[in-house]
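Shown here is one chain on its own, the form predicted alone, set out as structure tokens.
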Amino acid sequence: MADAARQTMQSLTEGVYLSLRRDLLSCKIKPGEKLKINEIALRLGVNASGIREALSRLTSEGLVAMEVQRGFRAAPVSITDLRDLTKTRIQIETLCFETALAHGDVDWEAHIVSAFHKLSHLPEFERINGQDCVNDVWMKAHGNFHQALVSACDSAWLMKMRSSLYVQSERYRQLSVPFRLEAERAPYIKAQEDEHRILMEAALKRDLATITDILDAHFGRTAQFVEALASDIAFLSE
């Protein structure tokens, strides 16, 4: 009885951990924003210490910053921390693929073109309730689609860092989305598209030079977009 009430509790709590992790990187929990534990735990039937351990977590993640003698708020964003985030992001997933490249096999590049496939074929926005919102399937297979690319570097740390940053931008790419859903939204989907349509074939060729080149603009499109958009973000610092 004793295991089954633990696994039922470790159950529990990845579950409120997966639920503030979504809500944090779709900005519905908006950065900046204090988390009081009773009302999560209140609001997801879960024991305070299980709110804790999930916000612990997501603090090792970056996505909860933990203030001394004030508790958890979601980690703020600003217009310095996405240029240096963009920034490093891609140094670090050239050096990815410059190692991935070198390792890579048939297997690999069957794995790339499967995932650019599945991604190729979703739209990346759907309407829910007459509002415009990002398909949850197309963020999933947008995030495979870029793992796949990378996935024969042998590098463990880089690897990690990668992952890490990825998890960071993809609350920006939220911010971002009442850009991409304006007049010009079909001509920043064609170019998307292209971009990920590059992206494999420079892979499949071992094209290093062209592949730097479009996460160039692949990812800093992301950093333009929100930038139009920060004087309408009011918790977006500079």
Contents of the next structure:
Number of protein chains: 2
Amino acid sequence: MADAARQTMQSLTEGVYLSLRRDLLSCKIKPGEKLKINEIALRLGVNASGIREALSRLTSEGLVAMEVQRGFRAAPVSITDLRDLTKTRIQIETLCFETALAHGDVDWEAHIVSAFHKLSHLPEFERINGQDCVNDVWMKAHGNFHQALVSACDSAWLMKMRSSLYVQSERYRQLSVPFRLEAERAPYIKAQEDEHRILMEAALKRDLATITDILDAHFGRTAQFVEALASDIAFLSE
Amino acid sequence: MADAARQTMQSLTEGVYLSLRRDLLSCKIKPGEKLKINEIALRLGVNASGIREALSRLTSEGLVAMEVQRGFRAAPVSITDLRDLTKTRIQIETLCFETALAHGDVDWEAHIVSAFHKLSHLPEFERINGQDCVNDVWMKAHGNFHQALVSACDSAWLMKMRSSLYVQSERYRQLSVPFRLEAERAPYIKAQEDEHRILMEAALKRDLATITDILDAHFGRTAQFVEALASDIAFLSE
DNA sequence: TCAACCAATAAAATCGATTTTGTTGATCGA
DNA sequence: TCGATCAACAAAATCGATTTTATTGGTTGA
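Okay, that's the form predicted alone, but what's the structure of the form predicted in complex with another copy of the chain?
First the chain shown before, then all remaining chains and molecules of the complex.
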């Protein structure tokens, strides 16, 4: 890791930060899990101070929780939080759409069409040695598509808010992945894909009303899915 | 400092964080100013790793900017950013008000009335050895009043967004303080106080339309004030 | 039996020193 | 005169070790 970071990353701490962030978002590090500084330092082959620095940043981002003199743990998740998060996401994303629709030009439209095309040719899931995982490439493309839709929004602050909420919700999405059964999955995927197309078309037509409706359903889906699994997910409280 | 922190704070790093945050918000540390780790460590009498940790947190909060291998500096300010910030603040705060008005009960109303009363009996400015400063107590009371208005909002995420935007705008407000002349000040203060009263009354009457109008004017004031001073403030770019 | 105490351990917080990287300013040759 | 080169310096990044603080598990005495 130290070597990998020295080559690809600009600094070791940056590498630690990205590495932890990835594991947190994919729920490889489970919500509520203790994050022992020395253990991580040993595992990644870097000094403890870099770990502290990375964890502090992640704390500000809401992915890690800190208790003074008691260290760090992965930020907890809860149904209450997920509901609030989803509702807030819809509100903020709607604000982004309002300006994006007003400012969007033909480049923006092209950007959306392109991102949709890429997304629609990727499978959401893949099997890695028997385990069901979200396809990383799909995840990225999915993020890019939603980003493209609002990319004509000219408010850096609004986009920053949007981005931090998006990250949070990705974490919840990952949470539900191992519990999604093959059989139950198909209709969800179908609905999702349909919604992506409708979102694209509504954006091109500057149809905010339709967009708001679909956002409700689209963002709500993950929330409902996770809620339905609440009893199966050990660390998910009310 | 080390001793002060050991007594009042839970940890040295926490103390460093709060100390730097205060100086950043009051613009005692000027936007764009270099933040040398060793210098700060020496000045506050603590180790460099704690400084790095605090600065990393402040970076995530948008009060500090970091460049890899080039260290930290106070986050820059610009008129463009201020305009965006103000607009976004109004949007988010409006969302907060919507739920606050819907959920607010008599306790909430009492909270507002109380916060207003305290605020209205404090002077905004004070003179500290010949220098014009914003009165710290007023600042706190002002923050509390605005917080009280939306305190019945039940969305933790929305309130978190609101809070980080509020902090940012406080920084801009401080920026304009040394340039506010005694003579020009009175009408502004009067207008502000009137707006506070109108906000309170509109909140009690659940009158969202009036609130939105006043927010526009109230938040816009600082922005206009700073913009008018743009040429006088060295580090304020377009 | 059980709460209060204490020692041993584990972990967090902090430190001082070292290594790495960027910056500055002087020197050289064209 | 000007750009390139490089040494000396300053600052950031990293490290290994120490100090401080929580936690745990066992012992004592009521």
